[in-house]
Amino acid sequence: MSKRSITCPEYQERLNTAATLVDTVKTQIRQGAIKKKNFVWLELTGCSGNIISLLDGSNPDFKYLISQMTYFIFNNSLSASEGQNAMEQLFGVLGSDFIFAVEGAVATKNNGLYNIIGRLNGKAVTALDAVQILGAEASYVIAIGACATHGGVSAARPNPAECVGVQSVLNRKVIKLTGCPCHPDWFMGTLAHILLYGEPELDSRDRPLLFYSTLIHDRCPRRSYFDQGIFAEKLGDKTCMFKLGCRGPVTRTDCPIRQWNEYVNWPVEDDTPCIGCAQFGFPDAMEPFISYNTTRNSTREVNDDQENRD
């Protein structure tokens, strides 16, 4: 993990969590207490950000999670099979006890023909297929990022592929960790937990509260700022965001604390507002990302008053 000054042991404690729960996961396999499980983590309808994401993961890094913590059986973009030998290796998992984590969302229109993964026996496979032949199965199906937990990016306006949410096709509880992308210890965290002690405690839109149980605006450093009513009037301004259209005060993740990149940095600490990216309905909901009317009325306002006076 890189070195950073933290001295909230709040801060501490949350941002070890999804370490401390892979490092008792390694421990109890190398103890015989719990078993590998098989694992597939398949691509749908994104841009694939996710999986990249967990690959700059570094506490522990991917490595671990496919050498040591689990059978890693399938993933479109890094496994090495091709064509029909792919597809035996993605459904020979099923009779098993596998875990089942998607990214992307699910093409629906015409039956799911606009995204088809590949051919079995001459047949086309569609994402659509894939999801609910292993949702079905599995013993816990993961959602990851936006466009997977509800449609994100890929079910925007105006939606030509009619992209929904994995939990839209499946008749069955399924964990969402929203984010574009999800954070690595996110996803990490989660994974251990239910290979520790089976389903992580989850909110009301079953998202576990291990990493999403606080409100972005709760812990950034700006808040102060907000409490004393000093805003920034333009990206650059080092005060509270708010009126530029920072979404932190709606989102719910542990950012300000986890930060990116190995724990470097956030949008806000780079004087970007957070655009609630882990917000249901991201994007549409949350546009405009960035706005000047707010500050430019109040601005203007402010002149006028001056001129008024003057």
Given for the second form:
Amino acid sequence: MSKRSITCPEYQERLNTAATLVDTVKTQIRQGAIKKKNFVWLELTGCSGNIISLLDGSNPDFKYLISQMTYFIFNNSLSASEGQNAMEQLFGVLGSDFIFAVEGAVATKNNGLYNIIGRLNGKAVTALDAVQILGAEASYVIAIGACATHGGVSAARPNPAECVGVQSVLNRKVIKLTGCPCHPDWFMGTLAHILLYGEPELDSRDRPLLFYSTLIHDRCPRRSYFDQGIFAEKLGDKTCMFKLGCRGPVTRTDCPIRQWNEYVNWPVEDDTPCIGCAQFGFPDAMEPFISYNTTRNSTREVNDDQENRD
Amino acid sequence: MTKKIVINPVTRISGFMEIQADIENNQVVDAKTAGLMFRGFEKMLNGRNPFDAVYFTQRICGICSTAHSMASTLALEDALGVVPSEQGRYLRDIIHGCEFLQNHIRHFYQYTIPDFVKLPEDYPLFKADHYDFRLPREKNDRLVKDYFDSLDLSRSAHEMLAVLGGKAPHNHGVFIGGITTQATTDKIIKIKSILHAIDKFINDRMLPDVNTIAEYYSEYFSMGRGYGNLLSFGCFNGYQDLGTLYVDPLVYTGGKTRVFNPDDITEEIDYAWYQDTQKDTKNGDKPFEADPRADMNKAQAYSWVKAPRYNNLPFETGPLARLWLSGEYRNGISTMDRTIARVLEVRKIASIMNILIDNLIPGVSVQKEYTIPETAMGKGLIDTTRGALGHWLRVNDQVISFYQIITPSAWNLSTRSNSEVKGTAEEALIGTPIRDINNPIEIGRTIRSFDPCISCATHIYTGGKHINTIQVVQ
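Next up, the form predicted in complex with the partner chain, please; the one we just looked at was the form predicted on its own.
Zooming out: every chain and molecule, the one shown earlier first.
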């Protein structure tokens, strides 16, 4: 799975979390102990990068998700049907036990007309309508990626479409999987947990502790350089990226352990600073992403006790 | 009698799009393509640190994020007067190549195949709304298998990308000077081995698969032509020692190929929801001049995709344009040729990547400390997966003061121009025979042959101006 030779048991346990959960789902579905649930994944104002990231996932992969874990009903990027038929499929889940995943922010300007997701019986359906209708009835709502969790890049100043996170338009619990994009394991592991045991344990901002409990900085392989005060002066250097604006010290994810795309790499190992894409407040509160030999102004940092735009 | 068809959402594309088509005697006589989502990246970029544009603009699109890191990096290099080393160019062009592989494999199998191949009905996601599936069972089964097997290959194309670019989507590697990290022997051999597997899949599976579809849906060679104007900003070209491995900046119109001149690009907005406050827009604005504002009260506007033009003409950009301009494929210009070109291009890109990888020198750092000038301007023009992409930027007081983006899908899916000339895809739909007006699959097939990326192409949307039709109206 990984080229690292670290022996700390916590590392291996963390890497195995999603895979273990999913294997258990497979067994229990086969034994009839749990049932597959209906599942819809809606893309809203964003870049559709989270569904692409999901397709990048392995163990489990997309085929496993649609064949073994869920009845995957609708997704803008993957549905075979289009137009009216696609919209009927999407809203056909109402009245059933379904899980509702959303990527992208909700555009609120002009009553949501800045993002039309389709037409149902000739009438334009806004993203705002769809989230409120499906979100009210879903058994679980999962916000996937920075735009869905808090507005993300879609809500970057001056926020021309008046985008907000999904939570802002729903009066219910929304599980928040931050990240730009969200790592496929963070989603798959959370979904598997829901299918097996219900809602995973969440932190005070509704992120699953399974994946969001530690700071990048605390698990960074370059931490010893930080402790010794050895800092990179340009991208490409092999030392601590703090003075180039690294957001590892404020960002809660397991990127250093898990890594990306078949677990081969992550931004710091690519000799660039973490830009805090998995932290609330991204992007505006995490900028500048790149600055040379500048220690950041700490007043711009967002920590977990502060309220963000949500 | 004219019948109006409205398709919304057009699925299996990136972003939100509506197509309106007027049908007479089972033929499309008029068509409008509309982008239906607002984000406003150009306004968001004002006031930001210029370096951040590389990572920020990638967030325009999740399937072609690397494209924006390439164009913004080129624009910054132009503004800062940085000339990257050849090793730097090789490295970032390899990353760009990984995105071509990922995008084209996904587009062909996950976005295109469901139009032509009957996917398993026990998956609700694959519930089709038409009956025009023609492949014999054995061939259909083979393509279904390849639909699922392709998921591993496009995934490993992103794995290759991450080896040099940190992660995907939204890589961290492409930057001024080339890429951020160094090629090492282990990384080079890892990339080569993954590329070998992808290349084998392309040759053994993907090419036969597209040929099968072309054989059973052969009338699509005579549909979806459009104007036949083709354009490329060039890519994998002009290396010091390697020369041009793919295509130089060229345009093709009226049967003649000419050298591309960036000064001949304009954008027109008469049929999009914008108002230009700068000057008379009769002939459109050049990229550095245009700074339009939203205008929701234009009676004739129907989309927030603007209308880029070259010498006042609409052009097609993308794989078919590139293969045509480089002289590698000149069978024809049609829905099926466009689909075949995308597959042929994957094979071409894989061969180019092998050359670039073989010319890498391990352990070369291409990064420096860069300084942002008080004022500067630059442009970055490059062909990416879907076609010609341009970023134009100005820097003032060391921050971005102006940003302009013209995307491939804006070229292909544009609105009418000021002189009422339809956009490229709109024109391509004209004359399309519609067999069953209740299941107008032909429209989606042609539109998807352009691989629309409406996330990239749209800047704003407002309601209230659409004709309030149902999907099919007598």
